[in-house]
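Encoded as structure tokens, the following chain is the form predicted on its own, with no partner shown.
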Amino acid sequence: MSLSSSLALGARELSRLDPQDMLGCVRRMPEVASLAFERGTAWQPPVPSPRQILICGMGGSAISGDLARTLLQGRWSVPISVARQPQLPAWADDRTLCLFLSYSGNTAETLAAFGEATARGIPTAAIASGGQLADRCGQRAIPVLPVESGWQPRAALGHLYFTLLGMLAALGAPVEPAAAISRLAELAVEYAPDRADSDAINLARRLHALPAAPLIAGVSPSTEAVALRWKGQLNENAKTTALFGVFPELTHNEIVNLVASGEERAVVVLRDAEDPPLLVRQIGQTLGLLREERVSDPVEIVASASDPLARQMELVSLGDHVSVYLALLKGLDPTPVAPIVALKARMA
């Protein structure tokens, strides 16, 4: 089954391949982002000028924290950290603002960290669609910003991330979402399933054609979180193992095993147009080496919008579309994540 032929059959065939409409969720991100940002800007922070911000979450919720951290690093004086574990770092104190992100509101690790934060008297707020997290916030008069329910957590990035950005903007972060939302709307058209030769569909074909796990490489800090988002989306939507690396660090270690393995794999490098010249040169030399060693013919994707958030969302949108199209190429429904559901049931 070729991707182009299956999608050429129209909406009915697409509905059969993607019955829970993961592709539709990806394409709706610009619709939900504007309201989400407005929701975030309207909140009342429990501490107006935190010394630092700690964002706690897991999986498709935590990635919003990573995207915010890397977007604002170097642009805002308030440091942001992300915690993906059930305990808080020792440095979190009453000058720290802890933001808990759990789309379901029932993530065990996030609930455990939330309990520790309230016990230690750390200023706290949350984003959730409901669940225990929303209930516990209500019991303690802690701000909780509700988002629309009924989405897969990874598909709810527009809700979670833009709500978080609105919250940070209310604290003084330099965030303006208009250009990013406009760019997302343009890409929803550009990557539509009836565009059989779009960059998203062609890249999905490329990943499908090569046997070894693809390497998704970002640049620190500009596209590090975006590359991690790509990895997670390939894992969950396409049920595909993906390697994750970051320049310049990977040139000091992972480049060795990439060459030594002798495996031909897809290498996708995600770059920002404002990456520093030293890293741009280093990336170019690294990709040349991989070509010479016949490891890969790497794909370098450079986000070029004028606004940092718009550039970030350019790359996120491409990765989200690629992951769904790769699932369809493999004949898989992109939505179910049965092993995650099974593990949560065992833990419960």
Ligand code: F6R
Given for the second form:
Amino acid sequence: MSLSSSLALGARELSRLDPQDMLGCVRRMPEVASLAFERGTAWQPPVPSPRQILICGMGGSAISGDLARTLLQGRWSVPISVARQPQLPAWADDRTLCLFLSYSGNTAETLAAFGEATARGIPTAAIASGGQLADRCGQRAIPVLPVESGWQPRAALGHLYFTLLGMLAALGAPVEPAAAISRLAELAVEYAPDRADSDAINLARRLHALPAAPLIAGVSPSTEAVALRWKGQLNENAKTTALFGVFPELTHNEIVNLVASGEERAVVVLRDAEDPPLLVRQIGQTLGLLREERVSDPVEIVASASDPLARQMELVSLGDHVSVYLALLKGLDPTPVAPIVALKARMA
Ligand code: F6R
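Can I get the form predicted in complex with this ligand as well, since the one above is the form predicted on its own?
Complete assembly follows, chain above in first position.
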């Protein structure tokens, strides 16, 4: 039996459907974020004023880099880039700070990029729960910020992202986590599994109802990384294919195949209250067109907290909850990611 369409989840049913407690990990994000941020702020950067920051990682670790990049793009003068690949860009030099994020500390691409950074003499630091990355940093006296072990990397977002934000705050980035953490705590209550009519459970039901892959659309730059987080969480927790698009770019290409496919699909648009009027109008027109063409009855979610990080985390929390509830509706355990484990083993 999977999550009933009319009833909320009781504790017994939940522990049977989600034996490794992915939902609990999602709901504990506000508890771990505060300490993670503090730890991050206490670090000693190898360069006090980097000209640019390059964040290297993969999957559930890399997404923290994208969240930071998009949060700070319009608020901090230091450019942040994210690299999901074993090679470093040629522009990375001794005025660049390279931050390596790998929850396990054993991801091949991240370790290869780390090796290149140390060989090229680029100032470097890492966040990891252990593994080879932590060992190699230890051997070279490179700062490594430890995060608690025992989580799935994607579930450790509270540890990884808030540690990273603390590190960036120590370098001068305008980040204050208090409002975001209290908003996350409110949402953990609002989206609790015993609330049968929460936005999170209702949205999961909506995604479950339509067989075509849902489109998760963000806005560049405000919610672009959040939409990517939703896609990853739907892939890994709910084992669901999801399309990822970004306004305004998707109105210049994807809109064509969405209309042409003739398939009815869920479209979720993630917006920020401060998105510019041009984009708000364009999104409104696009959603109108999708309704007229019967592609979808889109859902538009506008984060509205007054603090930008709180707005970002509002949308992340909703997506994380939706992905777990969708897994439960499908009768799937949200935690295992067997193909990722199998591929890593084949590559080892
Ligand atoms: C698994 C997950 C993956 C990993 C990725 C990289 O929960 O989220 O996307 O994050 O395979 O591994 P790490 O994060 O250990 O470097």
